[in-house]
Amino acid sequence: MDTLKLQKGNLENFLQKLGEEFAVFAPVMSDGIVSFLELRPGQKSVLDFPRTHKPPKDIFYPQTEVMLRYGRDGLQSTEYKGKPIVLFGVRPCDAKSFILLERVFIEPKYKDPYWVARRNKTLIFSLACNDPLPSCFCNWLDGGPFNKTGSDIFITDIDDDYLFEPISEDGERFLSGVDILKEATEKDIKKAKNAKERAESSMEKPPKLDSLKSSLDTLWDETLWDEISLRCLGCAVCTYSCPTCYCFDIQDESRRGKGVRIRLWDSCMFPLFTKEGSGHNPRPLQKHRLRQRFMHKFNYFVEKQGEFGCVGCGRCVSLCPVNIDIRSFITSVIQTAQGRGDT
């Protein structure tokens, strides 16, 4: 199917039409920041944003989620049964993150019914990054500002229009039935190509990360963990803003014979995360917790899933209150291992 285009002036009409069939989640200005929220009648989307503070993974995996309700009459599941979902305007790094998370939530042996109930009914419209931020490093990790991994439909901003390129069969099927879209011209395609080249050339050339996993294997007791952890506050903004972190806690809340079981995001950066009932904590120091975070992203996830558990969105870089830069750490790991002759 050919690439189609939508005039920017018709965007809100397009989204309103989508809302008749789908629950449409799009970037919206709320409390001074851009967040992915379900569009309400008359509410406008914001597509000229650089990156949302909070990743859109909570559309499939809410920060706080009731898993079931229980009482004297038995159990009641709370899996999503609403309208199919459109997630509109997701940046390429976040679209790719869904693929990584599905290695966990929809793996062959165990399937998370809460994730599946939402994800299987969702169309992903990802939006190319014409102007990557200085903190972005998606190109380090097999991504890029125009990467289409995880997308059903890929959108490119070309001045007065948006190009819509079908990526998946679901995306192609959907676009074939939309009358408001027109066929893109060769000039439109050229504009998109130029935007892609500009965006990619604006990013730093990525280092080779072939030895990162093996380097981490040799640096378990290296002093670099002490050095970086001295700055860490353990605030967990890095994990809560991360599109690929998925740790959670489960709690029951009950009163007068009725209750709910709740799943809520947790973080390996908190002391309580690994504290046992006996009072013992196998990760008593911030050094140990920080090491766990980096090892999981760049060692354990690679070992289990065959790729890094990071998409280079740069949120942890820009939001860390003490300016811990994961890119500098990666470089330090490789250089330290090379200096010891381990790579």
Second form
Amino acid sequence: MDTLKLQKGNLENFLQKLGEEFAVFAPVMSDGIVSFLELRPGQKSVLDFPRTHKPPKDIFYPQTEVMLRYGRDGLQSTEYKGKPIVLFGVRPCDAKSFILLERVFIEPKYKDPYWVARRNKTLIFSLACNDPLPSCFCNWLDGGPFNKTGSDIFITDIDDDYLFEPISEDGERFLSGVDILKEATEKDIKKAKNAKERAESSMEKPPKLDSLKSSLDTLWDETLWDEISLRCLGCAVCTYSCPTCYCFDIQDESRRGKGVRIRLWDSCMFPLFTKEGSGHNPRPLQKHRLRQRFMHKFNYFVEKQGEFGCVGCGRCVSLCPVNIDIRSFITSVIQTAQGRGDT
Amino acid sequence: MSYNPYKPILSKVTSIIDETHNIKTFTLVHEEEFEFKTGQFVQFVISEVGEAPFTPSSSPYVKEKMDITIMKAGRVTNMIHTLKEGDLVGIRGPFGKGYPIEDFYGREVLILGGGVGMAPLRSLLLTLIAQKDKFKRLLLLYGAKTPGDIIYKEQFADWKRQGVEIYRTVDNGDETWKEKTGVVTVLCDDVKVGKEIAIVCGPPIMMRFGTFKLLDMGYRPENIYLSMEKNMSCGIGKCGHCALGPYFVCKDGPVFKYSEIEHLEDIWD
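Could you output the structure for the form predicted in complex with the partner chain, given that the previous block was the form predicted alone?
Below is the entire complex, every chain and molecule, led by the chain shown above.
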């Protein structure tokens, strides 16, 4: 199927139609920031946003979620039972993050029923980044501002229109049934190509990360962990804003025999995360916790899943209150290992 | 409906035994069918408080009830210790990999246990005893802080009758104590062994020095089995709490061969 296009003026109309069949989550201006929220009738979506503060992972994996309800009539599981979900306008880094998260949530042995229920029959419309931010580094990690990994339909903003390119079979099937779309012209395709080249060349040339995993194998006791952790406040904004962090805690809340089991995002940056019932904590210092975060993303995840557990969205870079920059950390790891002749 | 690993089943506390001043054994009768392999763990859910991971201490061949031996240590276990016979609790699991019993067939099995670490080892021991003819020799080396801290006091004699060679020590003896004194590794010097299979379970410090002692004795890293303990929560390798290097103890363990984890920097943390 060829690439199609939608006139910008028809976007609301298109989204409204989409809403008849799907629960549509799109970037919306709310409380002064852009967030992915379920579109209410008449609500406008904002597609010229640079990056949402919060990654869209919470649409499939809410920050707090009731898993079970219990009371006199027994125990009920509360999986999502709503309409299939459309995620409209996610950036390519975030679209790719779902692929990484699913290595965990739908691995063959244990599928997470709550993730599966929301993700079932979803469509992901990802939106190319015409203007990557200075903190973006998707191009370090096999991504890019026009990367199509994880996308069902790929959208490019070309001034007066949006181009819709079907990527997956589901995407193609969906687009073939939408009459509001027109076929894109050669001129449109050329515009998208130019936008891609412009966006890609606006990003700095990435360093080679081939030796990153093996470098980390040798740096367990290095002082670089002390240096970086002295600044860290342990606030965990890096993990909450990370599209690929997935750790959670399970809590039971009940009164008089009635209650709920909930899960909440948790963070390896917190001392309580690993503390055991006896009081023993295997990661008592912030440097141990920071090391765990970096090792998980750039060493352990690679070992288990074959790729880095980071998509280079840059949220942790721009939101860290003490300016810890994961990119400088990555380069210093490689340099430190090279300086010692370990790689 | 598909399987939901986060959903507990109901279970009734049918008896409670005081093992020591801070350790109790709870016998549970489940309201649904429930099976486990020795060495696997379960989440013990207590209403209004939460859940904590424990390895059952009874034989997996006994299906109609299950024992769990629990030391009072933190918030959840303090609450569990207030349970009374007849109370309902939740059980979730079983999770992780247990002991690969078939791999031990035809071989000598030495079990090195410390303190409440004897709980999962009792389940293992009962599993081995149930098919004792399949093993060349069974040895149990057990250490506790004081004679009063020894759990399953009444059961050692029976295990001995079943053919298990038993050696015991306490860190601090008293006038009644006629056996060995010292940390559990002192027992290793008393036994002549073929150094085939060794299994270690106990507090972190004992696991560490117990393993080193076994290596010194000539046990091979791939023949030493450790039951690792971390802050396991979800039980299915998702929530991240029990990460040990690239592994999640809940899913990839809790039983590991030493050779699988010896290269990890945080193995003894």
